[in-house]
Amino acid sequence: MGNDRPPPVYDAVVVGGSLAGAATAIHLAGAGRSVVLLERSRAFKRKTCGEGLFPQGARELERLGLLSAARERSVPLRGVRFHAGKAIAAAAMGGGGGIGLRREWLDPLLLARAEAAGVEVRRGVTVRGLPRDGPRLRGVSTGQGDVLARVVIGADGLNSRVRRLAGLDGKRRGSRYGISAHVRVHGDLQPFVEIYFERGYELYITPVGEAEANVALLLRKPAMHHFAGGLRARFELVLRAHAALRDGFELLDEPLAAGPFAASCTRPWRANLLLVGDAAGFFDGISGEGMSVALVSARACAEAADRYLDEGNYQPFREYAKRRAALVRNSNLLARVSLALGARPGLARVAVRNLQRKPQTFEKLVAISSGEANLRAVRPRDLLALATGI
């Protein structure tokens, strides 16, 4: 009869154990909530990610008590540089700068912190359904049975199953893809996120260690076809032909591809379900702000869930949706500018040359993207400087 006890009902079940999921779970556990975290993979895997953490992301790691540990395995980032032809524009990051570090080290750091905070972590668990009790969810269904919870949080990434099961998938999907790998460079690495606008693709280089960088190609679907059946060989061929790596490099791991993006979400909540991180929508990887946005939005998500558990109404979720929209709108500004330039190489050369003449305009764009300023900081004269250099 001892086996007939009903299953526990948690305050929250978090689906996905990467940055957004682990950080949300840590914050909820810190608020005294009972939390179970379900992660599909049994072992940590590399992800297609720029691996640059901007100032607001570094501050979130500090709130989680992890910044000192992260700095031990990272390198500082001082700014962003745009390259188009011979034109180079540089903008410093405010707020003490950012850091570059590998996700395959950062993800387990957060998950270990979640376990230490009292989160019950279950690995190798795949969510198969969202059982309902009227309009609200009772929790999630898995291959090992139902997990009951008062709040369900989907943090399962770009191709979120929770988002799809909840009917929150947006109708439109983009045509952009990313390919990334780590390299050991034979030349010098500067403490900048380097973005090169080339015909048909953007090259993205982020230092993540001594003489090590994350190198990513961001490109559209037609160009992605060239990599079919020979991802590593084609990726390495593109890199070896690029002037940024003319001193040579050693490929340290297999290139990974992700996409398509953008991935849209109709809204980041429904009934007692919240979405966070890329599960709540992802625009584009070109700005390098994905990790920071995931960490900042995780705290906002946890605060909304905590209030809902106390108040029992959906107002905290509505406020979370507004907060997240404002955060994403700001962080995507640099990405939208970059995408416009990447689609038109001639315009990119003109605009980067203009930003070179007016670095204060570029610094405003980076400050908005990295959470150090908001959109009101952009004035008409800044747009004029971007277009004309005046």
Ligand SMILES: Cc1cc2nc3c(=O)[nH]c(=O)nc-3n(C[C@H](O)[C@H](O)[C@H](O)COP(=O)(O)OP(=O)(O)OC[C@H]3O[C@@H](n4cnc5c(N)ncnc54)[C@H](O)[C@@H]3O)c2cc1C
Given for the second form:
Amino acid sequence: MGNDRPPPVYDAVVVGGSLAGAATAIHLAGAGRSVVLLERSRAFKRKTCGEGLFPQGARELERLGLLSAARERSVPLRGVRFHAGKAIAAAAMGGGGGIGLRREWLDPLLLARAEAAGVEVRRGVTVRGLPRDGPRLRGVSTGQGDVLARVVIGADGLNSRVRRLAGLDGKRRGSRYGISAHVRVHGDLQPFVEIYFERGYELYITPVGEAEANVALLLRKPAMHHFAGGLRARFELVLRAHAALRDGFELLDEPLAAGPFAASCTRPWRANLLLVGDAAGFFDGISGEGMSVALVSARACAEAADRYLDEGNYQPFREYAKRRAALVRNSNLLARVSLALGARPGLARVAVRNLQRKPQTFEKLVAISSGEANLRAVRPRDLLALATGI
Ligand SMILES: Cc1cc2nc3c(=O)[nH]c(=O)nc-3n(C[C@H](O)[C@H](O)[C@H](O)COP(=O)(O)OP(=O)(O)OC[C@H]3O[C@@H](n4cnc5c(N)ncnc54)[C@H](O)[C@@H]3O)c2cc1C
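Following the display of the form predicted on its own, present the structure of the form predicted in complex with this ligand.
Then the entire complex follows, led off by the chain already shown.
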């Protein structure tokens, strides 16, 4: 006899089981919702990421009950340092500081927490389509059949298929790429995210363990062509030539590449679909805020979905879009300054020297970026300090 029971209709189906997806699922399950999470990879994979979690991201881990577990396998970060030529500017991170930690065990930590919260986690399931019922989605289609739900949440990352299928892709796609890997360093590691502005690329070094660092290169498409067919060899070559690693290092794993960014959406919702994390847009790896934005906006996304399930209208989604836009505006501030400097090495040297003289201005930029201060905290004298050091 066949099983003719109708398939279950979940309150929410979440596509993507990394930071944004797992955190949204945890919050929704905590609100008493039935949630199924679909993740295409069977085993946990490393991600292209700088792995520096800024203070507001660390606070989100605390809300999720995961900060002490994360601290056991991470290293504290006290601040950010910009390097351009001989100039070095340092800014302390407020709000208890950040942490440097590997994604290949942060992601499983979140997913395990989701399962413990009652989320049905299905690995090895790739979402391929968005079946409709009029303007609304019935759920998602996968190689293993349809999964039905009242709300669909796309948390499937930078190159989101859900965003594309829903017709929410933003117009322009950027031309920046990132490559990251772990190294064991022979010299000292300070508790700082170190960002080096070089001709044609930026180098990002974040401590993630004892004598271990994440090293990320950020570059534009033309420079990325040099890595075609020889990612590991060329990545290592760039690192060996860099003064920051002159005491020597060993590459601990294969470099991974991601891009192109920026990526955007026209808006982060349509009918009963919400986008969260990188799927809702990603500005640049240099901000060091993508993980925090994913975690903070996951809470806002879950709240919006929860209210929609009760109220049945789209007002919570409009409010979510506004909250997300404000969060992203702030977190992109430092990235915009950094990109402007990265594009002009001469300007970078002058500006970093100026920030060295005026660490308060640098600290303000970091504080705004990491949600510790409001954008309005920037005064004309800060812009003057950046431009002239006065
Ligand atoms: C070079 C670089 C450096 C960075 N450095 C930092 C940093 O130092 N600090 C920081 O905070 N952020 C950093 N970021 C940003 C950060 O990595 C991202 O913002 C973060 O990973 C976003 O998480 P997410 O959950 O939205 O997406 P992702 O981590 O990309 O997860 C998406 C998940 O969806 C799954 N998926 C995709 N398609 C499907 C499908 N069709 N069906 C089912 N599952 C699917 C994927 O397998 C994946 O697990 C950096 C990014 C780059 C590129």
